[in-house]
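Heads up, the chain below is alone and in the form predicted alone; it's given as structure tokens.
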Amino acid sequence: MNYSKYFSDELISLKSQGLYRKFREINRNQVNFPKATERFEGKERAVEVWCSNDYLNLSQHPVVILKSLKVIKELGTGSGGTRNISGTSTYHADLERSLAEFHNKESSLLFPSAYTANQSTLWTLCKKLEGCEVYSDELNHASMIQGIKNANAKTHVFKHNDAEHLEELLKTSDANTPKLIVFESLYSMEGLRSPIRKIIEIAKKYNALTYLDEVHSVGLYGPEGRGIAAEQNLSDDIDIINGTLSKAFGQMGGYIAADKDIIDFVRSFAPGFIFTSSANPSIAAASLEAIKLTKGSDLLRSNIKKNSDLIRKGLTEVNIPFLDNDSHIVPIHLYDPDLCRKASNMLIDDFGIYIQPVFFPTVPKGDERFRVTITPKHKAQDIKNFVKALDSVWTALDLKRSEKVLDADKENQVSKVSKIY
């Protein structure tokens, strides 16, 4: 086999489909975010960021930064190894206690990322629960799908947010077979919530464990930002909650929270935990500070809601197609990878607006989009300028306009599954 030719041909094919990804070198400035600096063609230029997952801007909070620096000076920049050998500090232990309390669970377990937490936990559960069958929402994150696939577990995929379809699938299951329902509270590409209460009712009826990804929910919803499950007073009814430190908390890493025996089980058997070096103690310490700040961030959360409503209002006024929802995520549809890239390039070149195009495999082919995420630091004037820039680009490229915004409640307007189980 000619390996060089194979890799080259695959990349050429990817580029010909308009699916090749390029990274932009952008430094988000702490002092004046959402302003940032891009290094482009050897020079620097000012841009404005509209696609950050640092939802509460806590990565740039002075208290968090000071705590991180203090611990770096105290303990250095590395953890020293895996948690089993020399990589557990008091900051790691304190953070796990804090996260358990945050989700009203007995215990929690840290991972290097939420992706690893999902993949490794689901692999472990599916492998160790003999004959386990998984019931997975069709739009679940790739990390969840990969963990299930790696375990080679029998998997039933139910239609997105369709509790009735989930129950139809469960009706045919053996009562004695271990079952695991895997879903998210808020889907990152659509900004749609799941019917958590209905899924819990079905899980109890058929004796299934529930695994809920709250990655895009923690910090932003519920009392003190404890998530959508807490907002609906359902945290106690979820068996395992997955969350992240890298979005609303502005740091790095992921975790699961559950009863102490489940956590101890995963800690003891999950290779993705056992054989991975732990996060730097400074990150754990910064995360602790971020969680404290999050609990008192009701004003920031209300500002995000107000800002996202302003974006939707502005997009409606200029007939730019978007998926309407009640979250901080605003998907803007372009339906073509080349046009999506051209629009992205025009926005940054002509208006200093930085927003990345989103295409396959993150979303299905033909459903390319921008995924707008607002933060408390975006001002009303920023939003007006953003919508005005979009309107100009839509006109210049003759992009599809909408007479009416996409209604998230209509079944045929929810994206079809793009990931392969």
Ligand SMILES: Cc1ncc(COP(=O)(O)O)c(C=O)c1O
Contents of the next structure:
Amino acid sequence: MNYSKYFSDELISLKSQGLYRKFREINRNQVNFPKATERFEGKERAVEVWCSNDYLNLSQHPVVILKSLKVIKELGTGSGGTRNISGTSTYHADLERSLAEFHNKESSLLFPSAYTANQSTLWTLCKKLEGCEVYSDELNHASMIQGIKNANAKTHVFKHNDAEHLEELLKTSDANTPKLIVFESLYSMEGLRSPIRKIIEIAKKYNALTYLDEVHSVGLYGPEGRGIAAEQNLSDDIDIINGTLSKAFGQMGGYIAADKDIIDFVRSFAPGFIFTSSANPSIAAASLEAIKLTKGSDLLRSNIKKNSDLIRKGLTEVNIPFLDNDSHIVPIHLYDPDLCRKASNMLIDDFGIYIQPVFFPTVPKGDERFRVTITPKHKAQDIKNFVKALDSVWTALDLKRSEKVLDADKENQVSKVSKIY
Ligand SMILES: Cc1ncc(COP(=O)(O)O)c(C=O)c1O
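Following the display of the form predicted alone, present the structure of the form predicted in complex with this ligand.
In what comes next, the whole complex appears, and the chain from above leads the way.
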């Protein structure tokens, strides 16, 4: 085989489909976020960030930074190994206790990322629970799909957020087969919530375990930011909750929280936990501070809500289509990778607005979009300027205007997504 030719042909093909990804070098300003600088063509230019998942700006919080520096000075920068071999510090252990308490569970387990937590936990459960069958929402994150697929578990994909379809699939299941229902509380590309209560009811009826990804809801929803399951008083009814330290908490890493035996089981059998070094203790210490700050951040959470509503109002006024929801995520669909990229380039070149185009495989082909995220540091005037800039770009590129992206578009999108499985 001519390997070089194969790799270069694949890249050429990706580019010809408009799906080749280029990274922008964005250095966020710790004091003045959303201001940042981009290194572009050898020069620095000022930009404003509109697509960060540092939802509460905690990665730049002075208390978190100080804690991080203090622990680096005390313990050094690396953890020294896997958790089994010298990689467990007091900060790791305290963080696991804190996360368990945060989700009202007996225990929790840290992973290098929520991706690994999803992939490795699901892989382990599917492999070890003999004959396990998985019921998975069709818009689940790639990390969950990878875990399930790699384990070769029999998988039933239910229509997005459709509890009736889930039950239809379960009706024909064997009562003796172990079952796992896998879903998210807030879907990150749409900002839509799942019907958690209904799914729990169904899970109980068919004796299935529930696995809930709360990556985009921890820190932002529920009492003290404890997530959507907590908001609905349902944490106790979910068997395993997955979360991240790298979005609202502003650090790096992921975790699961559950009963102590489930956590001990995953700790003992999951390769993605056993065979990888633990996070730098300073990250664990910073995460502990971030969790404390998150609990006291009701005002920030209400600012996020206010700000995202302002964006939606602004977009409605200028007839820019967006997917309506009540979350901190505002998806603006362009349905074309080239147009998405052109609009993104124009926004940064002409208006200093950085918003990354989102396309396949993050979203289905033909469903390219911007995914606007607002933080407490975005001001009302920033939002006005942002909407004005979008309006100008929409005019310059003659992009589709309408009121809102409605369910018809979603239907279409969902049927394309299921091919990812
Ligand atoms: C729903 C969902 N789950 C898991 C992850 C992985 O999170 P992490 O960045 O901590 O690996 C992501 C990443 O964006 C996500 O969107």
